[in-house]
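Heads up, the chain below is alone and in the form predicted on its own; it's given as structure tokens.
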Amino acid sequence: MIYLYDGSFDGFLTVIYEHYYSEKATAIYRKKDYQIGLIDESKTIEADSVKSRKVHEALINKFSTETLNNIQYTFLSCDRNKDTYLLHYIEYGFRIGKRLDFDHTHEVVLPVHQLGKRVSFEVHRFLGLLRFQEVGSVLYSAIEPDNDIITLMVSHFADRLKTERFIIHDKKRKQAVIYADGHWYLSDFHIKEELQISEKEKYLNALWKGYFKQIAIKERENLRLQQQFVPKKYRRNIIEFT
């Protein structure tokens, strides 16, 4: 039986939790991503939370915090196969427990391995990628990542800028994540319009463009090197590029 949930979490251990109570899955994906065959059997499953919330301690019980960072990270990849990916590496560890991830290169283990690294990756270029701007009284950020990564990295900026407010928007998704007096919450996020910067903000970016076209050395321009640190599918929202 292939499941079909909405995406959150919530759903897939939902449907983690119809995998061992009710009907075997062969497969998971998210609905809005998978195309229905004519001869698979599909199944859509509605998000429980009192049923995820079983599976969520079990895998708290059951898991050390490298295989719970591992489903998290895995679970915020882009890769459309990373719910079954999952479903087998979850499996697989309820039968053999905290030793799951030490066995690096079984078939279940490394699929989930390479996406999380994948996903960690990802965070940590954006961490050196992402620009604020002031947009009124709150730093703006848009980022196009990949993989889902916001929630994996507003407790790095939260923790540099306690007094500020901002918002990291995710204009992929059409989501975000707003912080303000200490706290942040994931919402949708959608506007028409580009927003405006403050005149203090264009004269700060006239600068430190300029900063960044003198500083760069002809004779040892390096433009291979660039794109392998700086991809230009990232630079469409880094203020040096546009």
Given for the second form:
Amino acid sequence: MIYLYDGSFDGFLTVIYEHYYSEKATAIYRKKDYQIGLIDESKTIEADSVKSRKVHEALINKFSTETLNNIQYTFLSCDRNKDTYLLHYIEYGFRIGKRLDFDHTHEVVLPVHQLGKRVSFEVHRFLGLLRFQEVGSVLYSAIEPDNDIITLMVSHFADRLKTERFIIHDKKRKQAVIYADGHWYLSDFHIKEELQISEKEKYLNALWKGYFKQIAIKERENLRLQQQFVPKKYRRNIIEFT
Amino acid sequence: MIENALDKLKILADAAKYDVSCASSGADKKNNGKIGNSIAAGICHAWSTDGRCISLLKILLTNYCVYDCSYCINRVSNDVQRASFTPEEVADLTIQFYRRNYIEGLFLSSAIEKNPNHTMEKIYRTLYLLREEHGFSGYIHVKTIPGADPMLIHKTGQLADRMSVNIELPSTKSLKLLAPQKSVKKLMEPMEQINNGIIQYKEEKRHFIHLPKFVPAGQSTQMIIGATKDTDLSIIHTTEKLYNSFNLKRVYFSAYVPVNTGSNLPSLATEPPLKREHRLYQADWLLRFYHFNAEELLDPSQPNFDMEFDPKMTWAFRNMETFPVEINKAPYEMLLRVPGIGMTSARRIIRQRQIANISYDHLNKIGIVMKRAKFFITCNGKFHGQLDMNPEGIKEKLAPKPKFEQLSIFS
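Since the structure above is the form predicted on its own, I would like to see how the form predicted together with its partner chain looks, so please show that one next.
Time for the whole complex; same chain goes first.
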């Protein structure tokens, strides 16, 4: 049976519950990604907070922190098969226990490690590549990451800029995390008009661009290396590359 | 006198660009002021067109200098544009850049405008403003000015995350040749002072709750490569000595980019020895994380690194009797010495062996570079490299393919 769900973590955990207490899942997809076929049988599962909490508690009791992190990061990956990978990983984990991640080359462990690593790499990369602009009294930033990472990034900036108010806008997913006064929340988000940039902000942008240009050593120029670190797809949201 | 901030920034960034250190790592701290924190791994924020990472606002307070070191662009006898920042300007710029997430913090260095104390005082003042007035908890790396009052250095160390003293050149002889106004003794004094300060802080921390931190991310240094005739062996020896006697966190190498002409200097047409710099960093890595000693890597009969193979590989070629290593039995330290196995894959091997035997098909998935490793390992007793293990044969298989040239039919 192919299970379809709403894309939320609660929904995913409810599917895991159904897998154990009702019919076995052969694959799990997000409903909006899945093209219903003629041969495969599929069923849509509504998120159920009682069932999902039970599964969540079981995961916490049974697994190591490393495994829980892998599950969280892989869940936020953009890979369409990530839910199915997680299902097999969790299933194997319930059999083998806390040493699950020691079995790195196992066919159900490896894909989760790979996806989780890709997500955590992207988070780390964007902690550096994200750029804020001062708009009124708010710091605003737009990013277009491959994976759904803004909720993984926000605590870093919430600590760092704790007296500021800021918005991290994921333009691809039309969502943003909004931070003010020690709290943040995730919200649907879009901007109707072009942002108004103050003269002061323009001047600071120019200062940074001037610095960025000057710091390079001409005799060592290596544009290929630069592109390896800052792929072109990210550059339109990075001030010094625009 | 240059007043425009953009012009000043350009001049003083340009003057600082040959400083190698860009690390913002080594300190893990929460925001305990108004703004800023540090994460242990460090964060790179941008990469310039030379491919080097930008993590800190790296500038000089001033490039007016009384010294005349022959390799330096800012030496007093050079006719370059000069500018100075005030401590207030640097502190403001740092905060504004930091808020926008352009940078991870500040790397502040300076030429010596009047005398060491005058410059060190200005550096201290900048840090004081950042920490006390702006409530900044982000990363700050400052250059210690040799010859400055030890008390001033100590006070600055209580505000900085990392301090560095550049030893500039790998040997006393080279320093005499290119920077006769500097002496090794004078450079070592602040290094020793900072090291003692760090040790003392760690001691006292056990007895006192409220104790100002002292250089929590440790100290580093850098030296110029290729401006003098020093061999890789002497560079690596100096490096090892620095790690051992001063507990340095990092030693940086900087391929000399000719900026001045002089009878003791390479000509202006000399290319910076980037490959050599790369080999030295690889060797430095082997010293710090792979339990190698300097003597194992090079000896007087072979005082320079092979440009074709990395230092770990050349070590393996010279020590063929140690191989092959059995993947399912070898201890961690031995796995680390196999070409193609890094720290992550060695750790994975150890973990996976606790669950089950590792088979040959697994090795790729563990992350081992089989192209190199297969000549040096057995897996469950079976050797998958060539029939006999001789360095020449392996070298031939691994040597980089020569780039063929496109012949022009018109020439």
